[in-house]
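Here you get one chain, nothing else, as structure tokens; it is the form predicted alone.
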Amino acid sequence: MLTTLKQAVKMIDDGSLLCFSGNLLYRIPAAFARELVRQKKRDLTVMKTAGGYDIDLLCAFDCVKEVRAGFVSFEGFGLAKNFRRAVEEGRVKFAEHTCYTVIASLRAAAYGIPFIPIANISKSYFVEERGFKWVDDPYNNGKVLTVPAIKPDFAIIHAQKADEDGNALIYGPWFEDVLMCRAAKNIIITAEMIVPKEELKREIDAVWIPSYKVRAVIEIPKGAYPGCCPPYYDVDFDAIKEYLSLDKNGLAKHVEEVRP
């Protein structure tokens, strides 16, 4: 279960569909995204409600075929111009969701059902891009707008404390993480610190992740890095907006040079 950060991508098949944790900058997985870059990982899949350095960074270097997401962004830093750059040049597929959407697509597959009802959105042009379907409402209220379950192959997860089996503690907002960890085959935990099992059970209402859907735990320290993983770090800001001035050159010197 305790393996490497290099053993654990191993794991990752070309082709595979990725969650990652975390929202834009906020205790994002990193770390593993530069090492999916090192492995010249391909065909990948990669969903979020909001994503930016991860995807940003596996547009770059070609890792990714398709993104699922409500957005990619660096906010007030700016645009993602990898993300953007592949997808304008048809070398990535943005299937545009809403937050909301991915949010049920998970939610459908972590309650083992094919697909979920959601409300009304049947005046965005979503309904028609992504194929969503209506049925019929058993109850005789006419029809009901649905979205498929999406069971990802691993939810990648970084938090701050994990014991050497995987249970996971997360501190402050959990964004989708539970829920992609309740929809996912398996679940890959990248953490700030191993800690022994009995300081997780002093701190237990915060422990989110169970192990039992856990392939591997690593230990990274800022493995959020350049991104903030609360309390230990915040963003480096000089660092993003370095990262957005570079070329390929410089971002192949950034995913080498930048490790745990």
The other form holds:
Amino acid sequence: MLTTLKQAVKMIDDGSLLCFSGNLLYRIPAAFARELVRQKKRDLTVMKTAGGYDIDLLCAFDCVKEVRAGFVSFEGFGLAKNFRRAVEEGRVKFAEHTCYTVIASLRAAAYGIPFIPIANISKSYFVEERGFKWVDDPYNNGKVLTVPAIKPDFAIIHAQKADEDGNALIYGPWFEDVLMCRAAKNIIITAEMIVPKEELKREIDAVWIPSYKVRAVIEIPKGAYPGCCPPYYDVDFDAIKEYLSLDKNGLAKHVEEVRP
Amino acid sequence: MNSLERANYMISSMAKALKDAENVFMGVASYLPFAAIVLAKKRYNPDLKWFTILGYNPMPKHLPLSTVHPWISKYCEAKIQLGEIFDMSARGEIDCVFLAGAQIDEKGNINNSHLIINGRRIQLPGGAGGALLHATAKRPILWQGKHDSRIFVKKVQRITAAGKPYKVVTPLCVFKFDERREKLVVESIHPWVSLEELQKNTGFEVNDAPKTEKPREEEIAIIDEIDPHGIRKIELE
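Right, the form predicted alone is done, so what does the form predicted together with its partner chain look like?
Let's see the whole complex now, leading with the same chain.
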């Protein structure tokens, strides 16, 4: 279970469907994303409510064939230009969702059911584009909109602490991380620190990722860099600005030089 | 009128729209709403409950560089997550929500998906949680830090989120939604803007309206306290 980043990324087949932890620049599996680039993974589908550095980087290196998300941006710092360009040039399909339907699809998978009814958002253009279907409401008159279950091959989670089996603790907001772990077939944990089981058990109230589906656990201090991992470090806002200014050569250098 | 002063008018207008709200949700890249919620809680509506994806009812000391920074969770009173906020809205428990639009049309629809300009696709970041929130919150408040006729259009190219906005706040005016005609009408025009100028910058017909009320000194003092470095300008520049 306890392994290296290189070995863990080798477990990901081309064409896999991945969910990444965190939100925008917060507790993202950034080191894992860089290693996916170094190992030249192809045809990945990445799903997340709101992505930033992780999705943008994979789009820059043509690792991704499809992004399923509600939002991809660097918020006040700028647009996700590599994601944007890849979509505009047709290299990446942006299967637009709203954050609500990403969550609903993960919930259906987590509940072990084939689809799930959702509130009526049918005026939004992507409802038809995604092929979300209406069904007869079997209990009341009328129809109800549904979304299909989406079961990720891997949830890639950057957590603050884990034990050597991969039981993992998250401090602060979970975002959709625990849900994606419930929905996914497999989980990979990158953690700021691997701690003895006894130590993790003392914080049991924050340990919501049990290890039974965890296929690899890797200790990666600053694994969310240039994003943040509270309470240990904040977003490196200067590094984000620099990242957003990089051209193709600069990005290649970035992936080689920013280790892990 | 510099961008800081224009931002103050927008923040004050947004705060006043929260006067009798029970609760409000605000999401990503929402610098003006963030300041407006703090102002509303301090000046107009101390009982207003504030929902964020970091948790429930924060009272942060400063406007952060990101309005969904995990740091905000330290100032919260209880945990709540994004999916649960959508559930709240679907149950009819969300009162006001702030939604931004790269394009906003006369019917109150929002486009944050993409534009086609001269046959070329321009990809936008996506509408985040807007589709569900616009459709189900009781009083969606739309805002946009820029106002021209490419942004305020007769009909959006793509509907990312549809609903009936309660207000639409811009650097030129405040719109409200006319239920009978099912379209936006101008409620007030900011004092530095003429009707001609507003019409020239809006892709649908606008009406004359009273001047927007000037933010009071005490309001500006509260805004300056939460945002001493003027981060709020980002949205207007």
